[in-house]
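Given as structure tokens, the chain that follows is alone and in the form predicted on its own.
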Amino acid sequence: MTSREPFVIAGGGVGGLTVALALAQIGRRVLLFERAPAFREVGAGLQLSPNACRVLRRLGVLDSLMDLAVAPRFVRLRRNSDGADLARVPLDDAESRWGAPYIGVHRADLLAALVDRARANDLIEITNDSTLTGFIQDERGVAVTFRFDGEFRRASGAALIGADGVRSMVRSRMFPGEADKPVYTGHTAWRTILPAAKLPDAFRAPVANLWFGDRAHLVHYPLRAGSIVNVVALVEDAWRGETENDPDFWDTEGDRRFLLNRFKDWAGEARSLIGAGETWMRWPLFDRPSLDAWTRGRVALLGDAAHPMLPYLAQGAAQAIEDAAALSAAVAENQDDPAAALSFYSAARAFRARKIQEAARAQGEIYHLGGVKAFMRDVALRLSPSGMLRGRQDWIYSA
């Protein structure tokens, strides 16, 4: 087996598809295995910050998103009790400040753009309805087994990239043991998409709204040229994992009565938004310990498999996209030594990803403060110049 054998990718989410395109762009063949029978419209909105959009632009994906994307003029930080503004963080100069736009897109639209570009590339072979079941490696390459059409099959390549999410099979084989298993954080995201036509006109405005509350917060912003509104309610709860062993546990419908009760003391605008959602999909948030290295020989992790990102900085998809760019750059510099390339990739990315992981965890605590601490946070936000609040994102968006 030569070093010019294809790279094998487990997982056809944002990270897996992006790294497939990035590797193909430097001339490497890719075999991508995706568990789902087809790429379907699942999930909800994503906020793609400039650090992600720069990579998507280089891969030729960004332009195909812009007709459907909404670029918010600012983030509006609000208090839950009365909806009062605490601060506004400008985003309308994202292109000039950070070198790319800040946009909101439907996850399905991003996946469709990535899939279309990948299927049009002769170097990328995508196999749906295929679940990776195991792998071995030696100094010549990797061999994987996967289940397809009810049968177990084999494939081989120069390296394996585990882009298979927070419950990654690849990671569990690389780092076996209880200490590395996914752990429920005590936070659950509830998601819904609302037709903008059924909401007041103000909800169509290109603004990202972020409401702070005691042990909960609310996010909403328009998508698809303002035709729909993405709503996410994140709460601390006592979810017990009754569907935890289901691979689609994150795509389970929840009881909206829970949310109506949980947000009953919030301002009327927030309550009306919660009440407008007939169907809410519940997504328990899991985390895993940070890793010092994401590779073992010719096997590497990427995206949530390497560094699960809590959504409080809106960096989950963005960091997977950054991973893809860094991995392909390392391979381009070490075409004849995939193991070395993956080691360089891990070294280049692990510190930054861990720093953003930790910042997202801390941000979630700030969002969910109550009592005196919440009052102090609100006062600090009101006294902070908008430019200073925006500047706090430079280290993420400019990298």
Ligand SMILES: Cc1cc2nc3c(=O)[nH]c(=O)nc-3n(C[C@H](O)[C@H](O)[C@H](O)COP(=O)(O)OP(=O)(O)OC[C@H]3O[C@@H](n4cnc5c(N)ncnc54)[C@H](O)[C@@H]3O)c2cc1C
The other form holds:
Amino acid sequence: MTSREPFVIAGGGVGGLTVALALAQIGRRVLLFERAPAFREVGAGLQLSPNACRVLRRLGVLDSLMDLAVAPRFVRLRRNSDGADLARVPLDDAESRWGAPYIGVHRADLLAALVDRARANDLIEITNDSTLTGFIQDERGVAVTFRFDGEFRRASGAALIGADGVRSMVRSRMFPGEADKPVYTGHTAWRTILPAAKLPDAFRAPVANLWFGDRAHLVHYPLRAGSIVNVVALVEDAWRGETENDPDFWDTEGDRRFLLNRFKDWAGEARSLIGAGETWMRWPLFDRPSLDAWTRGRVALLGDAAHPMLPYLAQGAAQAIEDAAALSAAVAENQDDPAAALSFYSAARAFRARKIQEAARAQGEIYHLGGVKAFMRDVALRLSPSGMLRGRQDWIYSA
Ligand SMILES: Cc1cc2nc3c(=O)[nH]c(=O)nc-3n(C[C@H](O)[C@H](O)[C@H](O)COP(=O)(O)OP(=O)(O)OC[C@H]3O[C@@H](n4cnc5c(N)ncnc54)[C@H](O)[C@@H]3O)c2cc1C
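Please show me the structure of the same protein in the form predicted together with the ligand, now that we have looked at it in the form predicted on its own.
Expanding to the full complex; the earlier chain stays at the top.
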């Protein structure tokens, strides 16, 4: 086997598909295995910050997204009890300040744009309905097994990239043991999509709304050129994860009465949004410890598999996209030595990803403050000039 064998990728989420395109762009062949039988219309909205859009632009994906995207003019921070404005973080000069736009897209639209681009590339072979079940490596390459059509099959390549999400099988094999198991954070995201035509005009405005409450917060913004509104309610709860072994466990419908009750003391505008959602999907949030290195020889992790990211900075997909760019840059510099390339990739990315992971965890605590601490947060926000709040994003969006 030569080192110009294909890269094998486990997982066709945002991270796996982006790294497939990034590797193909530098001339590498890719075999991508995705567990799902088809790329379904899963999930809901994603905010893509400039650090992600810059990479998507280089890969030729951004343009095809722009017709469906909505670029929010600002993030509006609001108090849960009365809907009062606490602060605004301007985003309308994202292109000139950070070198790329800040957009909201439907996850399905992003996946479709990535899949279309990947399927049009002869260097990329995507196999759906294929679950990676194991791998071995030696100094010449990797061999993987996957389950397809009820049978176990084999494939081989120069290296394996585990882009298989927060409950990554690749990671569990690389770092066995209880200490690295995914753990429920005590936070669950409830999400729904509402037709904008049924809502007051204000909900269609190109604004990302973020409401703070006690142990909960609410996010909503328009998608698909303002035709639909993405709503996510994040709550701390006592869910115990009876279904965590089910691969689709997060895609289950929740009992909306729980949510109606949980938000009953919020301002009328917030309650009207919660009430308008007839179907709410529950997405329990899992975390894993931060890792110092994401590689073992010719096997590396990418995206949530490497650094599960709580959604409080809207950076999980963005960081997976940054990983993809860094990995292909490292491979381009070390075409004949995949193990060295992966090790350079991990060294280039681990510190920043960990910093953002920790910042996202901390941000969640700030969003969910109650009592006096919430009052102090709100006063501080009101006194902060909007330019200063925007400046705080520079280290994330400029990269
Ligand atoms: C409520 C919520 C809101 C969010 N909002 C934002 C946001 O606004 N902006 C942002 O940047 N991020 C956001 N995120 C985070 C973002 O969704 C994730 O970080 C991102 O999807 C991670 O991508 P990934 O490709 O690493 O993993 P995943 O999206 O989890 O993809 C992993 C893929 O691997 C497949 N797979 C798993 N196991 C195997 C196997 N053994 N063999 C083959 N395939 C396998 C899965 O089917 C899946 O397709 C949000 C997350 C949540 C929960």
